[in-house]
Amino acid sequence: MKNYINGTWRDARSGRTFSNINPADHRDVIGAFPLSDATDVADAVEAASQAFHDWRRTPAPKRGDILRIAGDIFARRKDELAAIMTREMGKTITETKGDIQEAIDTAYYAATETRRLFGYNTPSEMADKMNLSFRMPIGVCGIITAWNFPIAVPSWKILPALACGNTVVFKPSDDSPHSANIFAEILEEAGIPPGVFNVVHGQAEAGSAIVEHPDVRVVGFTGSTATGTAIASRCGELNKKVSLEMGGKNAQIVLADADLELALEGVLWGAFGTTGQRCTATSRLILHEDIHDEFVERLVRAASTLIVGNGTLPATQVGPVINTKQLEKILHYIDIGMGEATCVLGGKRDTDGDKAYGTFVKPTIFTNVSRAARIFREEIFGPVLSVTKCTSLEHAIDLVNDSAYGLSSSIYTRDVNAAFVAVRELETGITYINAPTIGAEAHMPFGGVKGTGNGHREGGWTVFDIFTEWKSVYIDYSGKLQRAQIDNYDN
């Protein structure tokens, strides 16, 4: 395996290389990719700078056909690459059907506004005079993104910067490098020119240095909270633009008058989908002291019949965690976990029969979980889910955005009334209605507040501010110099 660069394939310069592992079966390795440096970086971004000049120049319509038919191609390998991504990161191949899913849904739609890159006009102060604005790209845009999502989230950062004019260095995350291979043939096939789009694989030397090079103009990283607060502050310094989506501690409520049926599978697909490995998944579950028990009963009654297994199997629901050491933190927090709370399921490996040879976790639920337990505060992100009593609706949203966190939140009511004072009240970029807390669609601004994001927006119509400037421009058409940011009302 190899990086792509302007056009070509490339080894590190290094020769060094690193190994992609199956975590639902360790003897798997997938193959050696490059662990490249700054050195590589500095091809990539040279590429991109040079293509910058040519790419930026394509009517943007004409960039919307090769996303297009780009998006056509995804779909066309969508179970090859679907198999791809569950050996490599460990989810069921029906989620990452819906990862490539996103990736056609989001380049049909860059592709669609790339007709629709509007600019604004509005009337001048003076007469016989225009005033006009234009979004411009960038220039190179360095992208570095998490293993959750190989395919989705890499897309909504890459397919809207290419609608833009914009050139791309993306290093993926070095627990799932092969499906970026597969996402630099596609975009070529699709005609994109050599240098306009480059992977270098790699660590975090890779991602430091593509953050620390000079041409680089935006950042759009996808990540730790830790590792993007950190990538912000180096950008301040260094005066570029970033766009962080980080960590969160989500939150789904159970008020007394909800369909509690409907709640349940809510939030089992919502803590236990994707191994809980979402930046969306439900964290935490808050319910109303009045159906309590009883639905606790019956979450835990219904969780541990789910099936844990190596995502290629039709049968499995919960496929394995991404690594040892995500491993390690998860069984850290639930050691945490069982001097905080009440474990009352789970709790444990998963070692049984082949899943010794991976990193599975069996899905695990704590009760009796106070605001102040870490479990509750902290991010975990896999297969555990903290239970907390609430009293009321305002009791409920109080513990909501008791987080440092504030990216996804979910209610489950009848009550139209509680339900808009939800979306009012809720800290939270997202909010859903009888829904999960995981589910965006490509179309709508994802993203969230507080510790979670730096206040942009993917997806939807909002992620062009990322990844353009504006440019205002006046023309004056009356033949004499009119002078405006004086007072000219004592004329």
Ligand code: UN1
Contents of the next structure:
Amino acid sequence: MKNYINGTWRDARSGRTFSNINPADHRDVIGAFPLSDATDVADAVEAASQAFHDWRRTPAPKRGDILRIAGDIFARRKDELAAIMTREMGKTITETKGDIQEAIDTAYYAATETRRLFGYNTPSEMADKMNLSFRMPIGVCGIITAWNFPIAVPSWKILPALACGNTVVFKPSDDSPHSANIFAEILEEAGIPPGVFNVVHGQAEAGSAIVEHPDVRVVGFTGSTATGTAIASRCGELNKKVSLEMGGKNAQIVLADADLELALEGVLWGAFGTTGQRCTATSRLILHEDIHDEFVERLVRAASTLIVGNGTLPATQVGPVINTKQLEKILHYIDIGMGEATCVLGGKRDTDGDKAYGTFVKPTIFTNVSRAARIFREEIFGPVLSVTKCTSLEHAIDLVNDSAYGLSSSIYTRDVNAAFVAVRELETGITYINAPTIGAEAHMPFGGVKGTGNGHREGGWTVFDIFTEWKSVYIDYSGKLQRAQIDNYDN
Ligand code: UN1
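Now that the form predicted on its own has been shown, please provide the structure of the form predicted in complex with 2-aminohexanedioic acid (UN1).
Now the complete complex, all chains and molecules, led by this one.
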């Protein structure tokens, strides 16, 4: 399998490759993909720079027509693409279909936005003068993403970037490269001209070549806080716009008056859906002391029935974790947890039957987790949930906010006053009332505060701020020199 540069499929110039394997069964090798370096990135950026010349002049609604067709093709190829995604990154088919649905929704949203992309006009300080402002495309956007949403997360960045008239060089995760090639096939079939969208496969070397390339004007990144912070520092030095979506340590609060059955369903989905491998996953559960013991008992009973297995099997609820490195990291955190809390479920790798050929972890729950515990503070990115007791709403909010991250939070309560206080006080970019921490919708701003982001929001209308720069235009039709400020006010 190859890179997609300037509308053609190419190997890495060096001829080097990496192999992509199925996390549910490491004997299943999906293919060899180009291990690209700075020379391949330079080819892609050159193609994207040249294509920018015509693409930015293409009427925005015409660009939108192509994105709408891309949405149609994603819908047509949904079943086939979901199977490809599950094979390379493991989550269940229902979830990979949902992942594609986010791309379809984003494509239609971006397509219609090309008929708006509203600017502002304002009164001028002076007579016979008009003030207008426009959103302008920026140029080549470098998009670097993680593997856990191989289609949805790239779509949140790429489709709005294209709608605005930018061109794109995309480096997908080396754990989900096949999905990225289908993304390219779909955009090509929809009518995206050569060079407007390019895929360069590889690892850190290719990613940093994108960040470093002088003609890449914007960098959009989803991944770890460590990598994102390093990218942001470099972009600061290079004076590039950068949008970051990084880690999370998301919490669900359950107050004593909550609908406990609903809260239980919510935490099962939030903590163990996608095998806990979402930046929005519920990794902390804050339970009011009055319902703590009963809730833990019900939770452990319910979580112990979750079916762990290959995501292609219809009964599977929890798929594999992505690779051996991540398996080791999760097991290391479980080890740490054993020393600082009480393990009430799971706590080990799952090697039953054919699962021995993959990287599976049993859903794991720790109780008695203090705020000082590393499993309370650090992102694990796996099916591991930490439970902490609280004595009041204020205590719960304080525990949630005691985090370096600030992506998503959730509270289950029937008390409307408590819910509104939580909305105001929880330091996260997203808060759910009586719903789990996962499940953001494509047309709403998505992102977090503190260590999760750098002030940008993908999704909805806000993503268009990332991929455009404002141009202010003054039109003076007075026929004389009017000097701003000076002519208007007596000094
Ligand atoms: C991510 O894990 O990077 O809100 C994104 C959610 C999903 C997106 C998660 N729609 O859980």
